Every structure is written in structure tokens, then in C-alpha cells.
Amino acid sequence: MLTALILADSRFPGGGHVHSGGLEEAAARGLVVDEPSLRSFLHGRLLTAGLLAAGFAAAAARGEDLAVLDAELDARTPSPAQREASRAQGRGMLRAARRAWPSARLAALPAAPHQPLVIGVLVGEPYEAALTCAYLAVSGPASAAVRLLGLDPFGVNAIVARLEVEEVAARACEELPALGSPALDLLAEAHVRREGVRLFGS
């Protein structure tokens, strides 16, 4: 449980923090621009890609074929953005994994994996593994919302608090998701053409 908890930490080096999964250029089209919208925003990410991520880190956590399940989510990733996003966030976090908790299946993991399969490798329970997930699938996009849009952290964290990450987390340990986040995928597409600046990479 420490470990899921040191991944969940914003303060772990892994490189989560300069990823706003989509609520940068969804701020940027006016459609987060408050509390309410915000909340909607990350109940609807948390859903889609949240579960997905969710069910591949407890995958991962079962020790299934990280080569397999590296390939099934690349399959089910369609915007080539989310799968660079996944994949950069991967990296980051596996580099700084390496160092804290050297193992022979995380040697084993590619050089650019995606993140969930860091996590589940990692956290080594499923549960527990998609739990982290699904939380980080919502809790990066807040910090975001709170820097890009100012609103108030206090009413931020409370919206986090209220989502369903744990039922999400225990849906995940059914079986790998196959659903599409189509409006997360063309947000992604979108912001890596923004022109100007961005003060995230995705």
C-alpha cells in the first residue's frame, strides 16, 4: 500500500505533473471554466480513461503479459497524443521506479511503457494498482484546473473527494475495458497542435 500511495503523491518525481489530461485545452474552449463544469469534466474523464488505465494497472498487477497488455492499450488508445501522453508519463515514472524499487519485471517492462502497466507492475495488487489509476486519471487534471483557471483548491479538492474512483477501481478488476473517450481523444489531438504557449504537454 506504500507504494500506491508514494505513485499517488504529487511529489513523486515521475513527470505526472506537466500532464493535464486534456483540462488544458478544455479550458482553453471554454468548457471548463468553473467548479460545476470542472466536476463534470473529471467524472466524465474518470469514466472513460480513468477505467481504461484503471483496468490495465490491475492487468499489470496480476502479472499478465506486459507485452500483450502494452499492444491491447496501444489498441485502445486512438489519439496518437493520449498514447504519447501515456507513454511519456510511463517513462518518467519507470525511471524514477527503477531506482526506488529495481525488480526484474519492471527490467522487463519497455523503455517507454504506458503508465498503467508501471503501476500495476509496481503496486503488485490489482485492486489497489487500478485504485492509483483511477485517482490519477482525476487528481492530475485538478491540480491543473487549479493553476490554469484559479479556482479555489479548498472547492477542487472536495469535488476529487466525491468522485467514485473506488467503485471505478473495483469495476476495473472485472475485466480489461474496451470503451473510447472520444472528446478526451480529439481535446489531446488538439492541444499538441495548439500553437503558443502551453503549460502542459498534454
Second form
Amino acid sequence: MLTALILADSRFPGGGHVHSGGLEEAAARGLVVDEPSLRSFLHGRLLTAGLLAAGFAAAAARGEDLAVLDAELDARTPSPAQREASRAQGRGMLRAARRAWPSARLAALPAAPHQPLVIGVLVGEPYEAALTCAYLAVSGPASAAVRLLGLDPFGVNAIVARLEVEEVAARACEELPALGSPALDLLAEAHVRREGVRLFGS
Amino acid sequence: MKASARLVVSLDPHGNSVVRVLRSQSPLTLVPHRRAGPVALVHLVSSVTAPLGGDALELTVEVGPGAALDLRGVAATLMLPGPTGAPSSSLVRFTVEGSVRYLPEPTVVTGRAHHTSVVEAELDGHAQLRTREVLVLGRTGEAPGTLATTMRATRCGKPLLHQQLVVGGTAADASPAGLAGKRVVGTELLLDDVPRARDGGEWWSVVPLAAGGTLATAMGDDVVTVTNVLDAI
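Complement to the form predicted on its own: the form predicted in complex with its partner chain:
Whole complex next, starting from this chain.
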């Protein structure tokens, strides 16, 4: 449980703070401008990308074959920008984790693994791993919204607290999900092509 | 209505792709074209209004080494509710050692429809597949029913693409991280060894998949806008 708390803490030095999960592109297009549109964005992200990531974290925590999971998650992530963002965050988390929680299973991960697999291996309990992953799928974009749009932090926090993160984590433990989000894929690809100043890596 | 249909295409000694097995079962009616050539053309005709709630439809397609199949729809599919509210399902399974183009017409998810659609494709080392799916969320002015559509493609057992899309029934349809309020979503999957440039616009992209192949995705408010993007790949 403590490992899950540390990984979900925004002060964990895994480099997750440079990723907005598509929020920066959505904000740049005026698709997210206020608390209601942010709630809609986070809700959609939780039910698609959040469920998918949480399912793979749970499977890794159950001890399933990491190479198989890596290939299956690649197949469920058609956007190269999304694959790169997931692996960049996995690499950052792995760097910090190798010092804090060295293990044979952690050492078996590739240099840039998908982040949900790292979370699953570290947390080791399927539901807690899924919950950590589902929460991170919305907490990063939520804090990005505060920075990019100047939204009220209390209001944004209340939105995150009311999202059905626990229900999604429980569903993620049932079977390996394959839910895609075409809009998130298109936002991620457009973010990479966007010229000019970008505050976030995704 | 429960129906299963089967289609087997193989290469004959003259280099023609020939339909060896053609088993239709209404509403899945397969209409082959009587012309000899390197590509067998078969139209998939819905000979009864389908799918209605309660229907379970299954189509199995096998294409042998060196053979090529063009499997096309003739009209848009309307997914409709049945009398009992029971869900409907469809399963299309491809086993490809040659080449397949599967190009059904758009699917309209009408109000109160409740459908599960699965397309599975297993390719051998050199097989090729091109397949398209265009979904329309409801007829004009109509909120869609629910649809869960899944595509899983593997090559020699290894996953190339596995995507599920769920429309209707959740707030994710309107979410900028779901379907962004768009009425039409289209994808075109190309599994071959042709390299294509990664490209995109505001509501479309063409991307290379991790284990080979290309996926084009387009979203829009009408079918023409979306299919224009897919036609251009």
C-alpha cells in the first residue's frame, strides 16, 4: 500500500509531471475551457485510457508474462505518440524504482517499459495497482488543467475526488481491457505535430 | 435469428483466385462474381433486415496462399433493436494466408440497438489485410443505442492491433477524451509491408502500428468527410 501511495504522489520523482495525457492539446483547441468540460474530459479519459492502463497494471501485478503484456499493450495503443508517452513515463518511474525497490522482476523489464507494467510489478497487488494507474490517468491531466487554464485547484480537486476511479479499477481486474479512445489518439498525434511552445511532453 | 456463413478462397493452377466453399445462411448471403481473375470478388448481402436484437451472426473467411479476396458490402447496415430488447452480435473471423480486402459499407447504430461486433483476423507471415469500419451514431437527430465493436488482428499469433470501441450509453460519447461529440468514426486497418508516412490533421491521423501495419482514423460529423480520409490512404 505504501508503494502505491508513493507512486501516486505527485512528488514522486518519476517525471510524470511533464505529461498532460492530451489535456494540453484539448485546451489549445478550446475543447476543455472550464470545470464542466474538464470533468467530461477526465471522465472519458478514465473510462478509456484509464481502464486500459489499470487493466495492464493489474495483470502485471498478478504475475503475468511481462513480454506478452508489453506486446498486447502495444497492440492496444495504435498512436505512436501515446506509446512513446507511456514508455517515457515507464522509463522515468523505473529509474526511481530501481533505487527504491530493486527486485528480479523489476530487472526483467525492458529499459523503457509501458508505465502500467512498472506500476503492476512495483505494487504487486492487482486492485491496488489498478487503482494507482487509474488515478494517475486522471490526476496528471487534472493538475495540467490547473496550470494551463488557471482553473480553481479546489474545484479541480473536487472533480477528481468524485470520479469513479475505484469502480474503474475494480472492472480493470476482471479481464484485460482493449478500450480505445479515437479522440485521445488524434489529440496525442496532433500534439506532437503542434509547432510553438508546448509545456508538456504529451 | 442465428446464422453462420463460410467462405473459402484459394489459388488455382492458372493463377486465379477461386471460391472453393460458399455457404450462405440468411441474412448472411454471399454473392460471388462469375469472372476468373487473380482477385475473387464477393459481395456480402444482407438478405433479411439485420442485425436485429436477438440475432447472432457469424461469418468465417479463409483465404489460401497466393489467393486474393475482395469482400464488399452493398448497402449501409442499420443496427436495430429486436422485439424483446435482447442484444445482437456479429462475429467475422478471417484466416489469411493470401490477401483480403474487407470493405463493408457504414454501420448506423440506431436508437435502442444493443449490439456486440467482433472482427478477428489471423494472418500468416506474408498475408495482407485491408479492412474498414465506419460507424454512424444514430440516424439524423437520433441518439445511438449501444455498440461494443472489437477488432483483433494477429500475425503468426502475435498481436498487431486490438481495439475496442464502445459507443452510446455513457458520457464518454460527448467527452473530448471519448468520441468528442462526433457522429461518425472511421478506421482503416492496413496490414501489409508497405511503409506509409505518419500524418494527420485536426480530426484524422495515419499512424504506423508497433508490430507492423498502418491504422488510419478519422472522426467527423458526416460519412463523406470520414470516408474521404480513408479513401486517400
